[in-house]
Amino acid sequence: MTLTPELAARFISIVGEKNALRDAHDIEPYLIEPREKFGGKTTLVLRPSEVEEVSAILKLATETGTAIVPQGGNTGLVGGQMPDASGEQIILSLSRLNKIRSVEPSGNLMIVEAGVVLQKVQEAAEKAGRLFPLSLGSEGSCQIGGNLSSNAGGTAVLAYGNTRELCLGVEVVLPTGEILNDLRYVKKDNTGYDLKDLFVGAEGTLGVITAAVLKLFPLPKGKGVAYVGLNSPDDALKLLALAQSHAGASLTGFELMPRVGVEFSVAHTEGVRDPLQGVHNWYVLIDISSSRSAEDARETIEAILTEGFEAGLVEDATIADSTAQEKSFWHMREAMSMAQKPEGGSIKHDISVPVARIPEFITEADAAVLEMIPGARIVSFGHMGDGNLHYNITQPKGADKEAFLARWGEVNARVHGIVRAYKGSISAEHGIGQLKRKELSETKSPVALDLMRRIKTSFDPAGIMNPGKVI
């Protein structure tokens, strides 16, 4: 459907002139995504503040066949929040649906609207003496609706699970304009299909999540964070087993980092330094959250490191002595994604493999990549505790950036082929969006793809919801 001035006016009347953006300068921030890989166009951004406005927008969109692209904080890395190049798709920004409806510490839950920034959710939980454990590098700008739509992971998945596991229920506007109130308040509910799980992770292709019931947890009484230098991913795997045996559920983070990634973070991130004096091939960040005390967290982390030294796994280590130092250790890890950019082109992978096979995967994938691109600098880092690695490949020094990036598809195919051989996933936490849509069709079984298409058609027969994404 062509977005004529007359049709645009009908949409604008729903939210009001001041909440509809038409000027190119005002629209520009909605068209720039973090990787600058997915260029799109639009002539209209709608910014509703009530669920009823979202309902009216989607109802009109279905009636007129107008494509709608939901967008949260615009931090997605696979292009799921971007319109196509036609200029006919409308961006639906959820940023003004930003109320925290209630916080219920006694029930360990809170109800928030989709446009609430993740950091605000964390702060509201902490003010109530509770923890909302989802933590991402983009938490200062990403919004909870986008986190739910992409089933975001982050650094605490090891202990708390992905965003799906942190959500009890959702409020969703369907493409027809109908409002599904599935804001459940209980952990146990066996009354038929769990509809929320259709929308969490669907990337806005089935409807628009406008609010959610989130799970809260007791605040830890003590934290312990250690930064460890070691020789190999195999040693890191053995140290993970030690950490799990000592800490159990108190192990809330176990992050793997290569030397080259540490060097990039130190070189290109203000305030970041290597906490260890010597040079090590690999590093891990261990995070312990004790329900008992700070002393207990410290003792647990010391026990892990002592046994790791005795077993020859740990070459050097340091334990944070303050909250500020804990944050500085984590800043090293969180800066690793953006620190690759100044080094030139980077071909990205967000993969997962069985935890026990991470060392094998890294060895095999590294060999394959270096055979294809000698001199490539491989930054393989991430959430070793749950098997999710950001397997990123930075161009060789002095290489032509455009020529290197032109091999993105070729390199992806090789790396993802190895991932599939290890029974892993080509998208662990970033979603499918536009980036991996073709590969999804080559990865999922025909039966699974057919079921996904049937669900899509059933919910969105007019095909207006985020077209060109996922399937």
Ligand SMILES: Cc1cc2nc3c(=O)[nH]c(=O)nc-3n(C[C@H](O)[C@H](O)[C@H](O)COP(=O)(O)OP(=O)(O)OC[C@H]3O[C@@H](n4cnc5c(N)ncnc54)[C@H](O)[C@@H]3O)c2cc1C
Given for the second form:
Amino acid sequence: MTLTPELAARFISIVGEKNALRDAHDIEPYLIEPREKFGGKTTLVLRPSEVEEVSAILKLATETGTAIVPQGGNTGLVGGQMPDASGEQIILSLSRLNKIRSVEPSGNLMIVEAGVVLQKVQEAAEKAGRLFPLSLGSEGSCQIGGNLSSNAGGTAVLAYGNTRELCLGVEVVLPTGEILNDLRYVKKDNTGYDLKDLFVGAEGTLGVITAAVLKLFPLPKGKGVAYVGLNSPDDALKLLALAQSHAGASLTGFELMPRVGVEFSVAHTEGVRDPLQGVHNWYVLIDISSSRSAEDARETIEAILTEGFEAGLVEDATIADSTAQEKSFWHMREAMSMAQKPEGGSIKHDISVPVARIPEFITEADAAVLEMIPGARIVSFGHMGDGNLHYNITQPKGADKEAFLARWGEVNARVHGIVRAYKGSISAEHGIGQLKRKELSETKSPVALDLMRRIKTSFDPAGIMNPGKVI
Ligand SMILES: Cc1cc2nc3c(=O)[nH]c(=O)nc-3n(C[C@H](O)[C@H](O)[C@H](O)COP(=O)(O)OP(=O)(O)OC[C@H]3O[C@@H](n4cnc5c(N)ncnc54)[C@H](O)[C@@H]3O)c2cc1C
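Alt. form predicted together with the named molecule, vs. the form predicted on its own above:
Everything in the complex follows now, all chains and molecules, and the chain you saw is the first one.
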């Protein structure tokens, strides 16, 4: 449907002139996304602050066949939050739907609206003496509605699970404008289909999440973070098993980093330095949260490292001796994605394989990539404890950026082929969006794809919710 001035005026009347952006300059930030890859256009951004306004917008959109693109913090990495190039799709920004409705420490839960920034959720939980464990490099700007819609992972999945596992219930506006109140407060509820789980991870294709009940946890009494130099992913895997046997559920993070990634982070990120003197082929970051005490966290991490040294797995290691140092170790890891940019083009993958097969995967994928692009600099880093790697390939030194990036599809196909052979996933945590839509259709079975299409059609018969994404 063409977004005529008359139709735009009907949408604008729902939120009021002040909360409808039409000026190109005001709209621009909503069209700039982290990958600088998905150019999209729009002439209208709506910024509702009440669920009823979202409902009226979707009702009108279904009546008139107008496409709606929900947008949270605009930090998504697969283009799900971007409109297409037609200029006819409306961005529905959830930023003003940002109330924390309640924090209930005794029940270990909180109810928040979709537009609350993740860091604010963490802070509100901490103020109440609780932990909301979801943690991502983008937490200062991503919103809980975006986290739920992309089922974000992050750095504490090993201990607490991904966003899906941190959510008890949701409130959703359906494309018809109906409001589904599925704000459940209980862990155990076997009353039919779990509708919440359809919206979590749907990337805005089935409805708009407006609020959620989130799970809270006790604040850890002690933290221990170690930065370890080692020789190979195989040694890292053995160290992971050792860490798990010592720490059990206290092992919050186990991140793998290659030397080249450390060099990029140090070279291109202010305040990042390599905490170890020598050079190592690989590094891991071990994060322990103890429910007992700071001493317990320290002792656990020391025991892991001592045994790791004795087993010949650890070449060198250092333990953070302050909160500031813990943050600086993490900063090295979190900077690794952005630090690839100044080195030229980067072909990205967000894959998972069974944890035990990570070393084999790296060996096989590296050989395949280097055969295709000799001199490519492979920055395969990430959440090893979850079997999830950001298997990124930076262009060879001095190569032509555009020519290198033109091989994105070809390289993806080869790497994803290996992922499939290992029974892994081509999108471990970032979602499908626009980026992996074609590959989804090549990866899922025809029966699964057909079911997904039928679900989409039954929720959104007019096809107004984030068209061109996922399915
Ligand atoms: C530096 C950096 C680090 C990152 N690290 C991680 C990481 O460790 N793990 C990880 O999983 N991701 C990571 N990401 C990706 C991104 O931050 C997450 O996917 C995040 O959850 C997106 O939240 P957002 O609010 O920015 O959503 P957006 O980007 O605005 O939207 C994401 C998707 O959700 C939909 N959507 C947004 N809000 C709603 C809503 N209320 N209802 C329905 N649909 C909605 C959008 O249409 C889109 O499809 C990182 C990104 C950056 C830039």
